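Single chain ahead, by itself, as structure tokens, in the form predicted on its own.
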Amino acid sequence: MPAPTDDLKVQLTAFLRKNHPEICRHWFDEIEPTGIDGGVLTLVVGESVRRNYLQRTCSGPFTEAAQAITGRLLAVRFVGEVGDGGDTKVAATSGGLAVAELEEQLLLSPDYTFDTFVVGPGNRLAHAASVAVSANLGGAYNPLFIHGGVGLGKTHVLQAICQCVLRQRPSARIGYLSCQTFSELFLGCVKSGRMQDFRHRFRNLDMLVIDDIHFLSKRDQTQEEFFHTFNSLYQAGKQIVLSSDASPNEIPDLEARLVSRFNCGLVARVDKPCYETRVAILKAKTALLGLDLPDDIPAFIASRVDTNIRELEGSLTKVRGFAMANALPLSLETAKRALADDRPSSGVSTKPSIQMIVDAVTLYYDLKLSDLMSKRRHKSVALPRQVCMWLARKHTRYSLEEIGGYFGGRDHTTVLHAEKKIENTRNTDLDLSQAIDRIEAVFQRQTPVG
């Protein structure tokens, strides 16, 4: 007798969370088994983007879970709800292209929605413009050109646009692909004499979304074709969304007529997230994964990683994996151990890091890292923060701006004020002077001797 579907659901989720935690998301609880028929376990997934994502990336783990739970050689099939019209396909217009080429579409991830996008000072314009475009294709900002460094959320916002449009208009014809894929498809069709198919596919879309458009650089043939594709869609009032690691004017070897067209809509830059945004991003990620973390862990990771979102998430993954591998609780101490080796490998530093200084100060004052990095101005927090800044200026080579950015995105004037205040106060306040000496002794014991 097959297990009741309620039992199957509980056991399936439990198995995946134990054996494949990296794929688990909070919405897995919404997946409904309908039973086993003909050696196939059918799982109902209401949203098409989630369903397609599971089918293409998670079939293996789900199949393993189903077989382990039932003891039977089963296959797994993900289906939509009855009457939902089937799967919504991105860029459903084939125009005669082979099925394999249609599969070149970039896979939409359920993780990348507007609901999970954390808005901060560095991405506010890009987010607002993307929401506006989603609500009014071709009528808000066309084209929308989003640019910024690696791992800052450009792909997230592009996929969020696609998913928002598909929810509102399931029949919308959307082409979402990388510039590299666009170029390869174009050259393939040139060689095989199927340019009519290529043009039919891309010039009859409701929205064309191209990631990493800067790869058009030095590709004269592809630039020519993209120019005509752009014009065709633009003149028809269809939406165009592009992302790049540089602004249109800074893409090398890009034809002037393309630069002009990319600039004719809205160009929005995405900058590195500030400290508060980094903390919020990590908290959003833990919620998505269904993790229960103390606030000190996101604060700790955000204080160490200020480069991009991918490295933030990578550090979180490392902490989680380290805790699971060593059967440790998800605590600040575990996070410190997990990330202890994440230091530059070129030589041995004889100077303390800012993090070593921060650890010594929070230990001495019995203060939470999240409070130290917060906007709180109470003396119990402000004084230790100023001590940290003074010590960072004394013992590291970081600039005022870099230290300010480390401590919650404060500007250089705040660090300069802290430096002067501690310098003046320690000469007249014996307690503060002794406290600083003790703190220095702690982190200097941990600093390697060159």
Ligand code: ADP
The other form holds:
Amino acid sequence: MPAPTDDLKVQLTAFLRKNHPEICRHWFDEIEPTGIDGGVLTLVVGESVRRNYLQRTCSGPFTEAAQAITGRLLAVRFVGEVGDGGDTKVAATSGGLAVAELEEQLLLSPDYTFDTFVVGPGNRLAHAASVAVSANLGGAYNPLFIHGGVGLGKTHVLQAICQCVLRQRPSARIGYLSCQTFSELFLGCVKSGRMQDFRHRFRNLDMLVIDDIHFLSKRDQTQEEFFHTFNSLYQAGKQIVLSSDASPNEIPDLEARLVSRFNCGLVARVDKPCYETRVAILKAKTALLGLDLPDDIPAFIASRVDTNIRELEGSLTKVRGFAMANALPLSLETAKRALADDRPSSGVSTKPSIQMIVDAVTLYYDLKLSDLMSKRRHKSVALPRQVCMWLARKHTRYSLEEIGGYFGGRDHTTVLHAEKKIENTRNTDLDLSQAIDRIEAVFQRQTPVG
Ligand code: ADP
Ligand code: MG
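Next up, the form predicted together with the ligand in place of the form predicted on its own?
Zooming out: every chain and molecule, the one shown earlier first.
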């Protein structure tokens, strides 16, 4: 017979997945209810970052679930281990600042770990360097400087480093904060005459991680103070990790002495993800959320959104929200309807999306999308597929690799071959050239002009 807490655990997760899917994560299965005592349901969550996430964002839904399942007025408490009082303090820094401030600074998301980080051509170096740094603080690359556009995973990888280090060494003294927080703390300490506290805190770290360092401004003394913090940590062989939206040389307002210090370790750029990576990221996100999604939805979203990963996730959220609000199944059809109003983010608005091309081709040849994506090489499928590839090359800005990836993970040489073949054939084959004209007319009608 299962223990009563097993039952409770299953019911809790089921209730949350049904009523609060947005907070659910795949690791919720590892949360252990240990029993109800004095009106409090205690739940054990070993990892502190996860526990903080639950305390911060999930107390309400868990309380609601516990009350609905037991029919009793209960409170919930998340603890690190059985018998733990439920102290919420996060790792690990001594020094003169108040605990509230410390917690503020080490707010890490359990979603941002190396396990959930998908590696592709655009972020391979940044990822490898981050892993190396986590394994050897101060000894691999120092400083590690990661830069790139918005929504490309800089914050994710910085937090992954922190969590990886904390897992190996829970007592490691880590300062993880945004540049703005660093500035505010500094100016606050200046104002209240607590500079000793500030210096003690920041110069005694094992690792200092500052996100969005491009916000360092020349206007106040923060840049000066940061320079000294940097030097004192660097000289002591302590790890420094920074992120920025531009390379050190391109940050406006950055003093030359800091530019040269940022350049003396490893500078790694993150670039936009390619189509395959976008699909893999969407799949990783759905796994993390414990969602069951047909494969064609990630492929569809990834073909429409190529700007950054935050927007990619935004589209996924939109599809889920649309499906829930309209009580629709999570299908490709639903995804298309949910995103119907969104202009594809790639290129300018006068360009058709690859999806519009595919729709027009499948309509003309009376095929299914899955036929085009399949491995079948029969002429009835191979020719329309090649037409799609040729049209995608002509009308979109996707690379050979991206187009190949889109059509069932094919190699770029396949796309190149298709492009040449259609180009040659349509000059001699009147049927084919008329077919192409008609297909183009269909998607060009849908493409806004101007
Ligand atoms: P940035 O700090 O560069 O603006 P973030 O780190 O906030 O970007 O990333 C935006 C979102 O995209 C986050 O939800 C993050 O988890 C996700 N993301 C970015 N890169 C990856 C990746 N390689 N694998 C999985 N998720 C990613
Ligand atoms: Mg960021």
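Heads up, when I say rigid core I mean the largest set of C-alphas that superpose within 1.5 Å between the two forms. Numbering follows the first chain given and starts at 1. These numbers were taken from a predicted model, which means no experiment stands behind them.
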| query | finding |
| --- | --- |
| Exceeds or equals 2 Å, Cα of Lys420 between these two forms, core fit | yes |
| Large Cα shift (2 Å or above) at Glu401 between these two forms, core-fitted | yes |
